[in-house]
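One chain comes next, on its own, written as structure tokens: the form predicted on its own.
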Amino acid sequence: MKLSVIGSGHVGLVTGVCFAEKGHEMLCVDHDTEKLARLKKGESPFYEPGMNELLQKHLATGRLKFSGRTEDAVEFGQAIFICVGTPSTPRGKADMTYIEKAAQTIAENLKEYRLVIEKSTVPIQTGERLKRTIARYVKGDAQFDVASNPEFLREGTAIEDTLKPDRVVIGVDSAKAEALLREIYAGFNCPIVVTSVGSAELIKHASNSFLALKITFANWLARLCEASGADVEQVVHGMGLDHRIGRHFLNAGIGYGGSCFPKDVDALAHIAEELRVDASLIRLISDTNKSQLQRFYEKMESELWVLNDKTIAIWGLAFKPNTDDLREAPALRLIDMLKKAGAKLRVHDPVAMPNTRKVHPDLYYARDAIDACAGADALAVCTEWPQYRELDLAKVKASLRVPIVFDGRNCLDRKRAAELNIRLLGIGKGPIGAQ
């Protein structure tokens, strides 16, 4: 089937290459001319494992094309996926400017039936607004349907998540729209959940907020463990064996970040409050997450006494491994706090340093993780890259001026650190090593 994607960011580009992989003919649109030039050359504008390979493969097969005109998307695809950004406003409400603009352009160029599909994360009732906007601006009697098909991809495993999803959710209000979406997903081996448009919209926000709640609960448990002498990893392991709870996302750390959880939690709270539903539980998720990094900073300050003129090594800048995404990354907030305190920073990340330079050009960007530690008074681990887990801690100790490590992701070998007498302070665990 011929399908169009409006917006070639993380969601849109992954959607385009993965549907091309499933045999569909894809046209992806983006108005960023620099990004578009890179895409046409087979270069992904962001780091995602497997992306460049699929991008280049389907540019070669001809199943994937790019354009800078939304009008081309309306003409090309029988179904049009809207994958534009919905950033948060200062009040936490989703900014729907790009969604509305896409709807208007679709309407003004609609000549025959099209299925318009929300793929971006949108507040409940957006489908109704999309339908109303297209109906207002459409010329003639061209027919259309609006559907919701939320994505559940994780940055770093987005290709795998899209090609082999746990489930596909389609929100529709017509048999024709359902039939088209079932045809689009015919090559996917997973349950297809058919709901109303509004229910599909809410499933996405509710899923992300619940996962954020699990992370936040683990971080709250970590605070209790530190106060009581328990070990948070032992506690969540025991909890996670209960199939009703599960182990996924019960990881204590310095807080979640990225393009989804912070935005979606705030948006769900805003939606609830607009509908006069108490949102204190959802607001607490966000507030607790933000305070988790502050506690980590205070732990560093307490251990190091004076941060001014101290040299701190930082491992990991992206909000999670296998991505170069810095949106809401805890490491960037920590850098701001440490710089304000007068610390000197030596940082490393396997892929996110080029993006970080745009925000913090004055940092020392290390050649590798060991170089970051050279002469540092302490090391802070902010992203649990596998490369850091595998490093020889003896080399880390030899490189540091003072063997103090703040493990913000509980990813380093505590037993080995104890053998080397490295002072290691994790999350939800007692410190080990010499004072």
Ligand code: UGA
Contents of the next structure:
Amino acid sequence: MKLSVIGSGHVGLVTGVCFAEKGHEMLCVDHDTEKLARLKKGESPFYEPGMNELLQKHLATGRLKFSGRTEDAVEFGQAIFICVGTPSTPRGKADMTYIEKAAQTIAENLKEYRLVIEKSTVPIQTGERLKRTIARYVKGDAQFDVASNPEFLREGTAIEDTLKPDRVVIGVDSAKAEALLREIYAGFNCPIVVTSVGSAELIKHASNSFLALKITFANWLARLCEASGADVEQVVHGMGLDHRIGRHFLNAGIGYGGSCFPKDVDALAHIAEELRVDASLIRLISDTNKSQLQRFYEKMESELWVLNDKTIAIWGLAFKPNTDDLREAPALRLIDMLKKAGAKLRVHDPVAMPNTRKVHPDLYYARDAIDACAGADALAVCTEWPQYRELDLAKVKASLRVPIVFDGRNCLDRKRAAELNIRLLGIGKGPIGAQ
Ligand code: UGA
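Since we've got the form predicted on its own here, give me the form predicted together with this ligand too.
Starting with the chain above, the whole complex follows.
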């Protein structure tokens, strides 16, 4: 089928390359000319494993094309995915400017039936608004439907998640829209959940907020473990074996980040409050998450006493492994706090250093993880890149001035650290090593 995508960011571009991989003809649109120039050369504007390969493959097969004009998207695809950004305001209200602009342009250029699909994460009831906006601005008598088809991809595994999803959710209010979406997803081997547009929108928000709640529960448990002498990893292992609970997303750490959880949790609370539904449970997720990093910083301060003039190594800058995305990355907040306290920072990340340099040009960007530790008074691990787990802790100890490690992701080998007499302070477990 011929399909269009408006907005070639993380969601839009992954949608474009993955549907091309499934045999559809795709036209992806973006207004950023610099980004378009890179995309046309087969270069992804962000780091995502497997993205460049698929991009180049389907530029070559001709199944993937790019344009700077939204009008082209309306003409090209029988179905149009809206994947533009919905940035959030401080209390969580999403800014819908780009969505509305896309809807107006679709309406003004509508010549024959089109299925308009919201794929960006949008507040509930956006489908209704979209429908009304298109109906208001449409010029002729061309028909259209609006559907919701939320994405559940994770950065770092976006292509795998999209090609092999756990489920596909389609929110529709006409048989024609359902038939088209079923045809689009014919090549996918997973359950297709058909709901109303409003329910599909809520499934997306509820899923993200529930996952954020699971993480936050584990982080709260970690506090209780630290206070009581229990070990959070043992606790969540024991809990997670119960199928009703599950082990995923129960890893305690320095809090969740990224472009989705912080924004979506706040947005869900905001919408609930607008609808006069008490949202204190959801607000608490966000507040507890923010204080998790504060606690980590306080742990560093209490252990290191004076931070002013101390040299601290930081491993991991991206909000999670396998991405160069720094949005709401806990490491960036920690850097701000440590800088304010007068610490000198030596940082490392396998792919996110160029992006970090744009915000913090004044840090020392290390050649590798061991170089980051050279002469440092302590090391703080903020992102659990697999290559950090694999490093020989003896080399880490030899490089540090004082062998103190704050493991914000519980990803280092505690047994080995104990053998080497490294002082290791994790999350939700007692410290090991000499004082
Ligand atoms: C998240 C969801 O997992 C996707 O299903 C969803 O499609 C996406 O948001 C979105 O709305 O677009 P993503 O933000 O890419 O995906 O990354 P996650 O793997 O969910 O991680 C989010 C944050 O939670 C990271 O900072 C990660 O370190 C943290 N996390 C995750 C924990 O602290 N503990 C865990 O157990 C799991």
